[in-house]
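Here's a solo chain for you in structure tokens, the form predicted on its own.
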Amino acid sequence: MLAQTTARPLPPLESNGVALDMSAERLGWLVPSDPSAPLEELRSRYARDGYLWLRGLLDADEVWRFRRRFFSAMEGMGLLAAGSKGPDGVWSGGEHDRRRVGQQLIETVRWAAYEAFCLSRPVTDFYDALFDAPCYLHKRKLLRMGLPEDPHCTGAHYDLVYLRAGTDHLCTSWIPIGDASVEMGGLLYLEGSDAFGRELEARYARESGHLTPEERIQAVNATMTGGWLTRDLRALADRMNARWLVADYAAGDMVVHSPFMIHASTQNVDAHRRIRLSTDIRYQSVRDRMDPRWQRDWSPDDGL
């Protein structure tokens, strides 16, 4: 097993305006683990703790790639620091053509190149040998950036209340794309909270008997922030008694959650101003029933 991050001094974060508790009862380092382990040792790991991260999974060099070739794309639109290149990912701090960003953004997750990459033959000998069948990549992959600054973050969800359609027997694979310290902002997960996301989604179960199926897919959608629990991650482990477990992500690692573990985003407050730059993407035997929704590639104004 792979030793634990080492804890380091870490500066004040925050998610949608909210600081967190930055005391040890409250905060926390997740722990990785190494791809090569035995398969049962990982898929123990798995079930216990909702998670596995994944680290040196993938070719750093081949994540590096990618992350030039993006921001190569994105050269021209005022997003960029003057001088900033290949991958280093600087962000301007001011204004950038949003549309043109945008529109990017949308042909980005058509690119071969982003398909291939997330095809990549460690992402699917893994899960091949997890399902113990063919894996099959859903269509809708998200590419997510985190620019410097931005108080808007991804509040506390679990990803079932999306992919109601389909079997809940899937992963979630969050790559980042480049390095990813705790100051910028990559995923942080609640401990221990598979089990109280599988809690809520039995109940959810129990009480959406009078509703039609489409209702049933949707409903909770309507009732939560964009399909979130809350956005205030600090009073979310007060009431869990829990911790917010963060991590120094390196290019070529990969975290793999369950689609009942509980997780969220900090703003980015990197001291260099790079944009944090990762994609997420779900994985199923191809045996299971998908979720027809998530067969079309991602677009702003998909509804989900």
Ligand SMILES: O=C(O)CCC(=O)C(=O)O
Second form
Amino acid sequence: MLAQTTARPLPPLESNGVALDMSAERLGWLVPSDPSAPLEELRSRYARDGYLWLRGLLDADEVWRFRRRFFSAMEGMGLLAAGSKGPDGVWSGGEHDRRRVGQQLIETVRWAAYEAFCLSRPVTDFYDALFDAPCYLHKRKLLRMGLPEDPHCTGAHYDLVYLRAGTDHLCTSWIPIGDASVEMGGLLYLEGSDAFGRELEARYARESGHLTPEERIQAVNATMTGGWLTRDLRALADRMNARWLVADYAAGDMVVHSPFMIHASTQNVDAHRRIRLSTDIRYQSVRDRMDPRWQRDWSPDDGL
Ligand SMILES: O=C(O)CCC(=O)C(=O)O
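Structure of the form predicted together with this ligand, please, following the form predicted on its own?
Let's see the whole complex now, leading with the same chain.
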């Protein structure tokens, strides 16, 4: 196993305008795994921790190439600083053409080159082995940008809330496209929360018996008001008596998390104003039941 990244002092972090205000007992560092470790070891770590941070699984050059291609498609929309070159992805600090940027994102998730990136050999080999069956990549794939100064972040949630119409034997890959330091707002995970997510889901199953099957799979219905548990990450950590685990991700890394593992993101406060770019995509065995709502390309109005 790789050594844990060295803990280092961090700036104050915020998520959706709420300060994390983390004391030492509420903040920790994600533990990396070596992708070449024996499969049984990786499986048991995943079952125990609810995640695997596979450092250097992907070819870093390919990741940088994809970042370069992404930002070159975004040129001329006011998003990037005048001096931002190639894969830098430095934010302009001003207004951008939201309509064009949004359209470009919708187009980019449909690129064959993006699909090929998501299906790169190390990723599919890993999942074929993990599932002990040919893996299937859900068509609904998300690319996200974390812009510096944007207070909107991902609230605390677990993924199954959005994927209830298929198997729960599925995994999310969260892949930073470029480096994603803590300052850049990379994903953070609530330690030990896979078990808590399972409890919440079991409770939901008990309490949602009166809903129709169509209503029951929705994240918003008479029993639930949305997929997020909270925007107040500190309060959730206190309630769970747990730590949020942060990491300095590098191009080439992939985090695998279980559909019950609670995660969130923080505001990008990178001193160099680099945009956090990442993709989150879901894999399962081709033989397990698939959520039909995830068999179409992402669009902002797809209702999920
Ligand atoms: O990248 C983000 O901010 C959110 C990603 C996410 O929720 C996921 O990977 O399931």
